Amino acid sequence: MQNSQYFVLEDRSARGDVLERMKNGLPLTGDRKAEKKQLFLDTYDHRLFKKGCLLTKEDGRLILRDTGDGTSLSLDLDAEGGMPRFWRDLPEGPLRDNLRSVIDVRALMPVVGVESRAAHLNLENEDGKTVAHVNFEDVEVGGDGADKKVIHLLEALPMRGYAEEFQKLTRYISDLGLAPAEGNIFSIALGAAGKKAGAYTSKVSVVLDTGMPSGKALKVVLSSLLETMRKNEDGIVNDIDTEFLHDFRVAVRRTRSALALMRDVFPEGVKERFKAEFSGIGRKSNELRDLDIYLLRREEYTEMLPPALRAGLDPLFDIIEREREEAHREFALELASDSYRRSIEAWEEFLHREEPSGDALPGADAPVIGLAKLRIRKRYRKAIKLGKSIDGSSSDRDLHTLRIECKKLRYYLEFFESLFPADEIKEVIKHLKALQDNLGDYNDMHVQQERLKGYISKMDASEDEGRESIAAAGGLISELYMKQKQIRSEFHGRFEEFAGEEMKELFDDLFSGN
């Protein structure tokens, strides 16, 4: 089934003259007065309109549309209840199991408030049979007073089977000299208030050119990484969900990755200096990420022991919740210092200033290409030398420094997409992710290992509760000590498919030559 399609009328005398042309051309029946007042919810980075979805609240429901094929779900919300803020704040069923498809570790978030008057009419074919409807709405966004505007629509809607009835319709208001609008009411009206709907990425979403001087490039996609940054700090102070810490660190990661491409392109001390500034906020922040890790997995814990284990998890899930409370105060404290500020208005000062002549250096005006294609190879090199080193009697630390050197390849890849054919640096990206993936498992087992050895040795085990506490786990540990082995046994297998000829020749293809 096709989705509404939208045209905006300039305002409302011209909504008259419109109905009045179409009702004189086409067999328009009915005229059934509405109005509806809703409130559109969507995590920050709308993951459930980039799905096709609208989630909203109306009449004390929620109501989960597909626009796609028009189908819905709807929940009656509990008066004393108040918003559900994760798809487990929801009751089972089909609408929470839906949810939690789409929407993961996202917080539901309102995004825009809507109130329309409309009235619809019915499109009938030569047998008096309806085959569209016509809708006209008056559409309030926003809030109250100075921030609401009021926007006209015209909703052409489709009924199953009348796709052809459907086009003539929309062809016929588009020859009345209306432009049909991009996409939905919920980006309209999010367009309406001055936004733009799925707008958020935490990718780095830069176009350069292959001759571009390498340090305005360089620029660009630094700049785009703080301001990745910057969009997630209310949302780590305020709690709101763990993405928002998740995308800053990696925001963080990447620059300390794009600052070793300065060599020859900034002064070595700029780059040092801020090296050591993003470390030391990427380190602050790392107490805080561990511990969401332990809370987002709670359910995988709890699944991999035998029921008789799991209550004694409670008690070592509570000392993580008051240990990530207090690693979130630090955290949200240090992101409202003054030392946070300076460094951060410091480094955006630097992104935006034009570098005196007598500051230059050689590889500054060099075109990017050159340097995308000499730093990719070098990274790439010198993965496939660590990887083709690892053996069955390789440490785990071994492992880790191969999933470093990945990770860096990878963002190097990510800056500087855009110079190259799309279809062939995505099956690079691809391929290298599947090793990606497997090592960053790995190294997650190490870690949760440790940290819950860290939590054994703190357990009174002349007490009952300790007792239970330290069995859970230690059967924990033992469970992720087999997934680790597994994890492992599979490594060569993901390496060889990364590191095989197909893959060698596709890097000769793209990053040879300067």
Given for the second form:
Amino acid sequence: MQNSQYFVLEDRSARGDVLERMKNGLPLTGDRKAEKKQLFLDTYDHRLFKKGCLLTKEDGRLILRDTGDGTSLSLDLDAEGGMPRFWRDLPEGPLRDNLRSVIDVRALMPVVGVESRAAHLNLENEDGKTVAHVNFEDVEVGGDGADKKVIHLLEALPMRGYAEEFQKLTRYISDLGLAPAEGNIFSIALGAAGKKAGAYTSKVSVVLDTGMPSGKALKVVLSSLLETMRKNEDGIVNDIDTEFLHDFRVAVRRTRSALALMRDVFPEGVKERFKAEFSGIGRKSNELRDLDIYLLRREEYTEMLPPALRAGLDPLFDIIEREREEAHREFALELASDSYRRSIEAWEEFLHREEPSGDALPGADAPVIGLAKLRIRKRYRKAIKLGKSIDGSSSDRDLHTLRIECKKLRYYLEFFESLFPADEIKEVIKHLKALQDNLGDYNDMHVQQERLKGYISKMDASEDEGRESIAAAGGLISELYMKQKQIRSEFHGRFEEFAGEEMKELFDDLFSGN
Amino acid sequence: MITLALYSMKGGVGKTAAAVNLAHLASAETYRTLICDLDPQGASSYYFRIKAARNFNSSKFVKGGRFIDENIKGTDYPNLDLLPSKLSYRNLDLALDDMKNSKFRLQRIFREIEHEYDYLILDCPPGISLVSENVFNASDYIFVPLIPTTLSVMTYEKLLEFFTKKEYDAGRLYAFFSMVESKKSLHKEMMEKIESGGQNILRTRIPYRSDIERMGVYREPVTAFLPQSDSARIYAGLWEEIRGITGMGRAEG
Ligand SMILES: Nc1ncnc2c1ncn2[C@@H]1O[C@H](COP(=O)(O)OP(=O)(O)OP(=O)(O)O)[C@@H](O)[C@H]1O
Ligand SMILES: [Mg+2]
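Now that we've seen the form predicted on its own, could you pull up the form predicted together with the partner chain?
Below is the entire complex, every chain and molecule, led by the chain shown above.
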């Protein structure tokens, strides 16, 4: 079914006039008044909104609406112990299942509150059958005092099986001179509050053009990465969910890769200094991220073990939880530290410096397309060379090196995506991703086993509990090892596909010349 | 999705009256409900003021899929949709006969929408035909309104015989008294006799009431236009009994 169509009224006084003109030409009946107060919830990156879902709290109930088909699921929050943060805070049932599939590891956060007073009217056909609804709404956006904003909307709601009538209705309203508004009540209310629904993305979303000077282009990319870092700081410090740190770290790694592109563009000193700073930030968050991953895998680990060994996981996870708490405290302090703030300020200052500035090298003025092609080409060749040298006798280290190389190539492709034809670059990324997933999973299995081995040495084998945990850890290690072997066996296929003739031609097409 | 049929061999016994009120009550309890009008007369479509699209017909209906999806219409009540019938449903038997597995065609059509609804309520035409055999195969439960008169009861016994002969599970078959006039001693005797007979007979009896008859004037279920009335209350009792049989609890409204 179609979604509601909203129209914006200039002000409250326009309503009487519009209503009268609508009643003149359309069989509208009823005039039911209703008030409601809604708090919209979503993840930081608006995953629900992006999937066409709206989650609200109203009258003590949690309601998940699918704007695609107009269906909804709800549950009594008071009976279920208050506001959920994660999907697992909800009782088992379809609402929880649906939420889980969309928000995954992300936490729900209050996004915007609205209070609306509406008048509902029905559009009827010649049989007196309602074929569409019309709502006039005064919507107060944002909770407290000064930021409060009131908008006046007209909403046309379709009914199943009456698409034609709906179309006539919206055309009629447009003809009255009202402007149709994009989106649903969530995005319109957010817009009124000066924000954009679904605006955050952890992707590199910069638009460059081929003639842009390299120095400027790099700063555009780096500024966007810095913005991503900054947006995630609060979520990390307040420990909202694990994705804040994840996105933050990806932005840091991308920044380090982008710094490597600075040769011939900015002086060596700038590059070296900030490379060291960002490596430091990345390194200081490693521990927290590793522990986050463990905690997220608790369910998976439990499933891996035979029931008899599962109890041994509890003490293990107690340790991990304590370590994680400590690691979080430390990294939050790091983000609040003077040294972090000074690094970021210095970095910002460099990025904001107008080009051409004194510190640029001659390469800074060359068109970015040349730089992009050259660097991608080099990375690609290096990855292929490394990959070809991998055989049955290669070590975990060798695979790790290839993984890092592929990651850098991936980042370069993402930085410069906007310079190349979209379909083709997507095709390249798709194949690279398949290889990266394999390498990433392999490395993951390795890291997990190492860490579990570390825990075994911390356990007290003279106690029952310690012995159970050692058994559980041992069980997990062998299971992870089997998986790792399986993943390794799939490596060659993935690599062959990436290194194959077809990809080579595509790379040549896209990235030769300058 | 739980499929309920309102069925009887006899016409004019209160099938449609029960179907529309039960559907309305189910939807008011927030069960996602679809009422499927199988009668070419289109009485339940009429009660909801819904007309099928001009180009819809029985051969499209038996094809199912997008033809169903495109022709389902929202009623004026939340959670309640209706698939209207067409006069061409007079030929539904022929249309079904042309299909493979012709006795299981409806079951197959409805399977495609089983995740969209909690309850599917079939308002059936009277008579025994390929359509009714499709209904027996597609339904989880079959409810038969029974006017407590000798002729009606005889017809019901015929239906039971038919079920036995064709090896349908008569355990899914339930009767309830309809259009009961308690002043008539014949009605009373008939009901007592049948209730002692050990068949599946629901406790709720639908009386003969003028407000039920007036549904045709208001074109709304009596549970919607006179929600506080005796008639509405009695249909609510019938629904509660039926909901219990289907193993569902009271959903939140
Ligand atoms: N309990 C009742 N009290 C009074 N009138 C009723 C009652 N139930 C149904 N009627 C009326 O009796 C007529 C037949 O009822 P209804 O259409 O529900 O029966 P039906 O079994 O669906 O008939 P058909 O076999 O023609 O489809 C209708 O006019 C209806 O308004
Ligand atoms: Mg009927």
